[in-house]
Amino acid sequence: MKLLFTMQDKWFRENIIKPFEKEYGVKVNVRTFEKEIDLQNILELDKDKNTIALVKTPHTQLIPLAKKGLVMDLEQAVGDRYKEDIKEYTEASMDMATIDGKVYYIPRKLETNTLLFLKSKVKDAVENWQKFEADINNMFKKYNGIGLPKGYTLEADPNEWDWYDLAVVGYYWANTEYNGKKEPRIAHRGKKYGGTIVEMLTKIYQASGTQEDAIAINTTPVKDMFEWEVLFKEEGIYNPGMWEEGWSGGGIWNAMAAGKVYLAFMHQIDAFFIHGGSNPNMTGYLVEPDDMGVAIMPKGVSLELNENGEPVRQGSHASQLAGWWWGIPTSTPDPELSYELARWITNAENHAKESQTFGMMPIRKDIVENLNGTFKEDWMQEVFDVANRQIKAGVKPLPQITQWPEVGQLYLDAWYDIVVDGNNKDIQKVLDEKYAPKAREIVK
């Protein structure tokens, strides 16, 4: 992602800030940080210099930095005039730009994981998948007795899929020869950062969990999650790279380009740098960019079915929602200035060109009432529109506690000593004694 940012930062500087410059007549000093924490260090060490303008904000740094009175309000700012302009963002970017019935920032992006698949592949998975039909259901049955579900079906469209049918596809996939070999490909971020955690809490999610439910670590969404990590990885549908090599997304696109992953869960700039986008550094990842096909995420069930032969517990196609956002620091020299470059990045022609460059889903409603008429390619308008979707079926944020990071490393602890070492023969005990203890711990 460093190339991602370096990219980013230059355009952003030719393209939005040169123009502001000439426009208002002013020098717009442009700063980067390296982490996410820095941001409350460096507003607290500007209080008594007003140097610093606007803010570039991550979503987990929102209510912090608004609660420390780090950012003001925008009524604070610039009066009831944002009211009407605040009219031209989403609804869900504008959701977490409210806290506590105050609107603090202006939103920049949304970013949210949707599954990412070849549509070769798929079409051969769905027209094929039966020949491992008996094989496929003894491998169901060591886990919950039963096998598939009653009637099962696979569905052409990847939109209606929940976790049987992604398992059924990866097994079919990892057990069919490609270019002269067999191997799983299927895979998620498995580097021991913050990505994939956001995998976990987002299946967590697809099984009908709440933000309590992550904290909590012990709950039936968050076990039924990693009963069905524990199936991918232990049957050979996880591509093992994932662990083995600590994959991020960088390295599921370059497994994809080397023809060993099929599928994984990307955000919408993931899929600008997998098929290539308009930015001439993003050349693309796949022998057959138009193969790259979106959908929303699958739908969370249980392992376990009931005497009916169907999921005992129904989820829904949810993801996590993430981003970033335009705040004023209550230290800025002109919080005026800073609305209004905070407004000038995010007009209509400026976020339209930011987002077809870089992939960014765009937060304006007139961008996303008119896909077709602001990005020029089809499989462009797909991303959006699968996004805005997938948006629809469901997104949380983040559990927002400011104990959330230690609370996430717990479930990477989990993952590698569950999933991945083995030690998965009771998970509900696992989960119970080993690692709730240490949440309630951290959040008391």
Contents of the next structure:
Amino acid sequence: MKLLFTMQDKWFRENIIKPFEKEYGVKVNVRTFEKEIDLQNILELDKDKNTIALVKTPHTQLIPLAKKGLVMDLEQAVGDRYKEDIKEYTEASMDMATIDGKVYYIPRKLETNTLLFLKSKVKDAVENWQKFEADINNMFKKYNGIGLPKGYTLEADPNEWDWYDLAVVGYYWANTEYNGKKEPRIAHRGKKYGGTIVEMLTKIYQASGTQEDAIAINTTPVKDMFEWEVLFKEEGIYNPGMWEEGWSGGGIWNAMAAGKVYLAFMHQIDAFFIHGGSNPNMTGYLVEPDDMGVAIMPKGVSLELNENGEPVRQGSHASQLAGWWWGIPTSTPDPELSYELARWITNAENHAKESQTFGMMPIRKDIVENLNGTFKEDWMQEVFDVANRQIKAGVKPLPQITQWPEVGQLYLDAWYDIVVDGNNKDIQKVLDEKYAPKAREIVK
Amino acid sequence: MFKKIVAFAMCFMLLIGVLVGCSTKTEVNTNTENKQNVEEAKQEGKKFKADEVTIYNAR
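Having seen the form predicted alone, can you show the form predicted in complex with its partner chain?
Complete assembly follows, chain above in first position.
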């Protein structure tokens, strides 16, 4: 991911910032912060210096920075004229920019996890999974006492999949020899960092969970998520590189390049890097880039089946919505300049160029409504078409509480405890007695 | 003779008046143009009051 940042940062300075400096005769120094929480300290320290014009704000800091008075709302910055300007941005991006009825931010980019897979391998699984049907039934029977849902079929289109389908495909791949080797072929991020927390949160949302469920950490959607995670790990469907090597997104790109992983849950930027070809430096991670497919997230369902052989709980194809916004510090030396710079970065031309190069999910309506005009290649159009369909299928942001990073850490601890180390004889009990009290303590 | 002197003086004063008038008008025009130029320069070259700022990107 460091490579991603370096390339993107260099491109941003050369292609977006330099032309602004030339146009307006203003020197713009671009600095970077390491951790999201550092942003608050940086802004506190600037209160007496008045040097910072804009801060790229992650979704986790939108509310804290506004509530602590570290960024100003747009009306305070430039008066009423922002009201016409923000009509250029998508509703999803403006929803998160608005806090207590006031617009505080200008959107930078959105990102949502969708399903990314190799089309040829999906086709193989769809056509041949039934040769393992008896084994797959036995596998599920260990967990739900029944087996596959009644009248089960594996749809050819991954957009229609649910968690049973994902497990069936994963079982087939893990038990089929490819290039002389059998290996688990599904992965999600397993590194002890925020990306792995988002993977779990996304699954909670798919299981009909809310942000409150995520904070409570012991309600039914959370338990359903952990039950499936245990199945995927115990049955050798998840690639162990996830936890043994602590894969981040970049770890999964490399695993795909090495032919170890065929399916993962990826952002649009990941898709651009994995496919490659949008820029001479984007060399890609697949032998056959056209084999890359994308789809909306699978529907969450309970492992538990009812007497009719149907999942007791039906969720949705939901995902998590994240992104970055430009905030104007209350210490800015010039609110007009801050605003104009944010508008410059996100004008139609600059935003289209950056989205085309790095796969940033667009936040401008004119680009979203004209994907074919902005993105010349079919695969690029598909990445963003799926992202838009994912938003329509249902997306939620992270829980909007300042203590979420600490609660999120509990998820990492719980995942390694319950899923990796096998403390899963009674998942509900572990959640109730070990993790939920800690979550309550954090948020009280 | 006296009439000729008075007529010359009046012509001279009139000429001076015209010259002063013209030069004043020219000055007014120059001032207006200068103000416009400054405004334009301000708008084009220096739209903002800050000359140098910092922005924070994420690593």
